[in-house]
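A single chain, nothing else alongside it, follows as structure tokens in the form predicted on its own.
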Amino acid sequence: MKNILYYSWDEMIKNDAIESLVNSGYRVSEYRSAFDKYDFDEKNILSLKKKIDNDGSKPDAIFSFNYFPDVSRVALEKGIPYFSWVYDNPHLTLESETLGNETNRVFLFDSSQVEKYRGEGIKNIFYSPLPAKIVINNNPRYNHDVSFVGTMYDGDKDQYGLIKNIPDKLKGRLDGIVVAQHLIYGCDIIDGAIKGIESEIRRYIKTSLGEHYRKSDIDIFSDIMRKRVTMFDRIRTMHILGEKFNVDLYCEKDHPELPVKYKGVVANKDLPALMNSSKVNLNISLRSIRKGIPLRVMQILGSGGFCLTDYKEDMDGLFEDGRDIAWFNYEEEMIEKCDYYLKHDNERCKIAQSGQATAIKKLSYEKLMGDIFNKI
């Protein structure tokens, strides 16, 4: 297999992926998508078929980050393997009826998702951690004590908060579940907590994906609740750490109510320098991610930054706490470790160096994309 058609839509990681494929000896042609919707976009389907038919040689495989049902349909029709590497969770197109297409090879970074889909009889699902872009900087200048880069999931990104016209009793119960989940680390209670009130939720909240998708409206609503929990997690973390340490916040809008310094949005090209110049890079995972290691962690490690993150089960076997990374299981542990590593420069720097060395060995684009294409 030598010829790869890269289905391009996300500039954030496109160039790194293409470069790694070329460096590994693949010939890569790019199809730049201009789709209007993720599914049943006839114009996009016809354009992709034309690209395949008009290329000098038929591609041996199609590759994309995240999963596109229309690409899967074209790949099945043309008899071409379709490799999809998903970095979002939830990623609703995975619920498409096309997921089980025999030409698919779909890679997920959260092992709990792999278990879920394999349990549903879909066998062409595989686990792969996400890649780390390696950026070497041996002379960091620390411009930040603690930095957090990410969405706060408030405002128009808070889908739960936008829900209107539901009875106070139901709203009170749902709000209570969200608050309870926010106070619990390492265990998801939402699915069990809403069992028995599904019909009442459906009466007031409509979240169906349509007839060509498997995921239930209740599962979708559960993830909307988890996003709100994450909003509470991140806001509370900024309050707690901001009162004790110098914290810089990079997100879409200012939060003057928080005791942190708002720094705006950081461009992707500037992320490595930011992470390398932060004494502590904080990750607070989206609650929909049950076991997987978020892309943000890989970005920090690849940049040679020190990462303090909430613990996820998939970290076991890849990293060692206190050697490659620092993780916490509860709020007090987060505060203690943040304080400790800000005061112990040598230990912190050794962990950052070891984390990047582990990323180079186990998590580079070349290493992981080679593993993926071996699944042919």
Second form
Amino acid sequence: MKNILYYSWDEMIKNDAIESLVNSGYRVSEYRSAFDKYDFDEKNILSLKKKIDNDGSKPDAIFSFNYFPDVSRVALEKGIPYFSWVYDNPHLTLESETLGNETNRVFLFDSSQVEKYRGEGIKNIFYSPLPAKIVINNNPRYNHDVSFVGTMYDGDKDQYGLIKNIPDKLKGRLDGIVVAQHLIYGCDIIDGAIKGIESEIRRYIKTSLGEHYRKSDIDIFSDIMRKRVTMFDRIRTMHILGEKFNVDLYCEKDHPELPVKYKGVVANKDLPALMNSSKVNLNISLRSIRKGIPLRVMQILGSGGFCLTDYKEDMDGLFEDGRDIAWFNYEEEMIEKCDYYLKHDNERCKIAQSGQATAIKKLSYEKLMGDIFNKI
Amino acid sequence: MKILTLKWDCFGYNHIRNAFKRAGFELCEVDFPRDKEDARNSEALAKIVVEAIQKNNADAVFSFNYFPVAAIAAAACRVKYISWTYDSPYIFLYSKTIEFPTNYAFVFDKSEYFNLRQKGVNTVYYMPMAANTDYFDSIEMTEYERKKYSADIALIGSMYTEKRHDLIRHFEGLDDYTAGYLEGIMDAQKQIYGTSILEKSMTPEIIKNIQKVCPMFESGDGIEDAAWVLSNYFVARKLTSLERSDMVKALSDKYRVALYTPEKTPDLPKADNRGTVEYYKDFPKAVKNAKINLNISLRSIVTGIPLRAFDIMGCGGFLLTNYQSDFNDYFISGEDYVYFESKEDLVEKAGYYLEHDEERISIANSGYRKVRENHNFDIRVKEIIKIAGMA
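Can you switch from the form predicted on its own and show the form predicted together with its partner chain instead?
Up next: the whole complex, starting with the chain shown before.
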């Protein structure tokens, strides 16, 4: 396999990926996509087909980060394997009717999602952890005690808050479930809890994706609920940790009521430097990620930062708590470990170094993309 | 050393007294009319206890369940007050009197113990319940009784549908949003055992809305608050009622279920409702003649092993229970008892163990032996003596 057609859009990690493909000896031809819709965007489809036909040698594979139904359609028609590496979660296009196309090779970073789709009969779906961009800095200088980079999912990012015109009783019930889930660590109760009110939800809340998608409106809505839970999780964490420690918050807008220092938005290219210069880098996972290791964790480890994160099962296969990373299962544990590792510099640095070593060994773009393209 | 026991119609009164006797203590007792007097505030009741302590020259006071007036009396006489609480929820534990240094308050639910310790109460200790297997072994049954109490699956207990339990009926007029909210947190709690989110879910706004239709008195002397009362007395009970009903319905659709309960159960037509069973003489017979004995814990018992579970195992019954984490300290599921994690799991396991007699009986026997050897009153008394420094 030599020739890769790289389907790019706006993804921030494009350059890292293409660089590693080239370094690994692949010939990469980039197709810069332009589309108005995900399905049957004729202009985009035509352009893509033209690129495939006219590009010198026929591509052995098409690659994109995230999943694009039209690309899958073109790949199927042309008989070319389509490697899709999804780093967003939730990722609505996965519900496309095209997911089962036999030329697809879809990689997800949450093993529970892989299980779910396999259980629905979709075979070409596989697990891969997300990549870590390695940035070596042997002399880190600390400018931050605790840093958190993340969306708070409130204000105009709060889709759940946009839900209006539903009966008070149903709103109360959904709010109750959201609050309860926020109080429970490590276990998702939302699917079970809304089973009894699925028809009511369908009646008042329309979340269907249209005719080219499998019926999964309840799944979509439950993920909207999970985003809301994440908002509560992150705001509460900022309160709890900000009261005890010096916390720097990087997110889309200021939250003056939180006892943290708001630092604005951090550009992607500046992330490694930030993470390297923070004693403790927090990850508070989006609740729709059930077992998977979020990209944020990989970014922290790749930049040699110390990562303190909520526990996700897929971590067991790659990391060891207290050796590469520190994870917690409860709020009290989070506070304890934050305190401990802020005070114990040597241990913390050792863990950060070991975490980066693990990232170099197991999570580099070269290694993971190599594994991915081996799945013919 | 002389112990004054407070006599009321509690569980195990004679068992504990006999155990103290065997341990070498002298005993005396006094009638404790806790149902006629306010055991939290009644001066008259406190006086009764003080007089009994003085008259008998008692060195310590013991009661099942904790009573603030007894704590006051014992503290006044500078003697130790040992209490062993088996009820849940139990609001008196939150009386400020709990902090008297003369108290040794044992509770059977480890999460309750942690809860109180976290609130700064240093006088509480964890002590699971116990069974007197000699007593259960001594119960004689006629052939008629064996037939009468025979059942495939038995659930002995309240369905909490009686008016006096449905405290949520006090919430008549509650706004739709709050009513929905309470349903939502119950929907969520149903999914999980071992942790309770009911209390923390009571936000100030929700409490305010409930108090609009059901104003609660403030007892004045306690650290319990509206959230605790609402979640433990109202919501937990309501949830338990829904769960017991749900589970019995699912079981009785497939198997023969006998219900020993005071309430009428028109919504469970396939279950055989045999009415109440008297606790001391007849309950053991009901347990012994059921192939499977269910325990579906009251939701205010967050991690604890309910007394009911010890009763069942102590009678040699096969126990099938919802998951309660305190069991893990002493028993092994699949060996001494069996736990289920959901309604579906319950139905599957009930079916399995009805089919596999040998395995079922072997598990019941193992549970019985463990209770007999490690969870009898003599062992508990030994522990109490050690902790309370009563050697």
